[in-house]
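Read the single chain below, which is given as structure tokens and is the form predicted alone.
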Amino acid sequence: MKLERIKHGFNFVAPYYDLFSYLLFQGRLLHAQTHYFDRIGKVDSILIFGGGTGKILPPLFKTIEFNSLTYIDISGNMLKKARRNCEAYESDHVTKIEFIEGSTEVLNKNQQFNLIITPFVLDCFSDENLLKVITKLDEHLEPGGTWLFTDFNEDQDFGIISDMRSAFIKSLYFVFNLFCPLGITKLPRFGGAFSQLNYSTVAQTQMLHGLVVGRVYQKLASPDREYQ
């Protein structure tokens, strides 16, 4: 099955993910995701979908204050160091967090949360799949609520910039599949999907030369949207 083969591939990059990952961006990767966190404050509770390692979690507990945490990975391996990670830092946060191993498929049906963070997990599924997703997030999000999304950027610009910007993102799913066969050679169209849930961009900010995009999204309050 070809979900057990990429959460076998996640698993297996689990040990070395942080050190890759500091080796080609010299934490600028942590900085993207957390960049927006200031702006939050407080809320009652959180979802982190596609947590990875947790070396996200050490910022948040700084900046954010929250009543509880669902934290959600296909990797069990990733789980246990987003764990450790928890654990090491000094605060009863652990008391609060809740990890759990999966997918959408395992939130309950009725759970709702006032902000959604999406760190560098999205670019994991095509297009058609891309809109499944956060379709069934955006179901457990909460009316007028927040969505922190953070990801690898391939805006249709031109010039050197872009082209390199575009042949270091094709590396990167060159070595990703050779692990964990997502099946994808590009990024999906982040933008559109979220246009075709009504979002809207509240703040937007580029960084390492357009390489990555984060973005600060707000859902629409209104009960009668409909799903597209």
Ligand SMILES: C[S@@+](CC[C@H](N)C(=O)[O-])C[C@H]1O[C@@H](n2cnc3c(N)ncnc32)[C@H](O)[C@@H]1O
Given for the second form:
Amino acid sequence: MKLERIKHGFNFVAPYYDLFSYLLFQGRLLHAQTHYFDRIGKVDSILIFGGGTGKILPPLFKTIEFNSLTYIDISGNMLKKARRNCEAYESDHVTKIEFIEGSTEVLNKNQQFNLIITPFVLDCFSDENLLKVITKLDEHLEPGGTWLFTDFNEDQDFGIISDMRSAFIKSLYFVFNLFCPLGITKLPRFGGAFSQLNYSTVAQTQMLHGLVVGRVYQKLASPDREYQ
Ligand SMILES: C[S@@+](CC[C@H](N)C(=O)[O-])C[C@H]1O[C@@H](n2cnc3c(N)ncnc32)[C@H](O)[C@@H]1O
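Form predicted alone already given; the form predicted in complex with the named molecule follows:
Now the full complex is given, and it begins with the chain already shown.
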């Protein structure tokens, strides 16, 4: 099954993932995914989906107050590293975190969060699967809740920078698919998928010359769509 192969792929890359990411981006991807932490303040419950090796946890501990954090990743090896990263930082937080191996299916039916964070994970899905995954995650976000989205970005604009971005993203997928059979070669249309849910974009920023985008989505309390 495809998910099993993806899981094995990420298990295989887990020991090298941070080094690979550092060599390519020198910590800028971490900076991007924590960019909006300051504006969160205090929340009751957080879901981090596809958190990887847990580099995101220390900056989160520093800036966001929370009572419980559910940390889901499909890769057991990524989770082991995340747990270690967390324990090395401060043991107080460990008791508030539940690390769960799996994907959206591990979420309990009635589990609700105030904040969902998806850092560089939604790029692992095809357009069709992306919509399924975010629809499922959306069921677990309280109305009025916040969704911090960070991922690679491929605008439809033209020009040399845009061409270079597309070529770079293609090569990233090429390398990734060698170890981790995602079965996709281009970014899904994130904006199109989120526009099918009931969210408003309250902040957005582009980093690394537009290669990366961070967005703060807020789940609208009423089922009415907000047209902007
Ligand atoms: C590209 S890595 C990003 C890791 C981390 N967020 C970061 O920015 O360094 C994608 C992460 O999502 C996890 N992942 C991929 N597909 C998943 C799925 N269907 N369900 C849960 N986690 C998944 C992988 O195991 C991996 O840890």
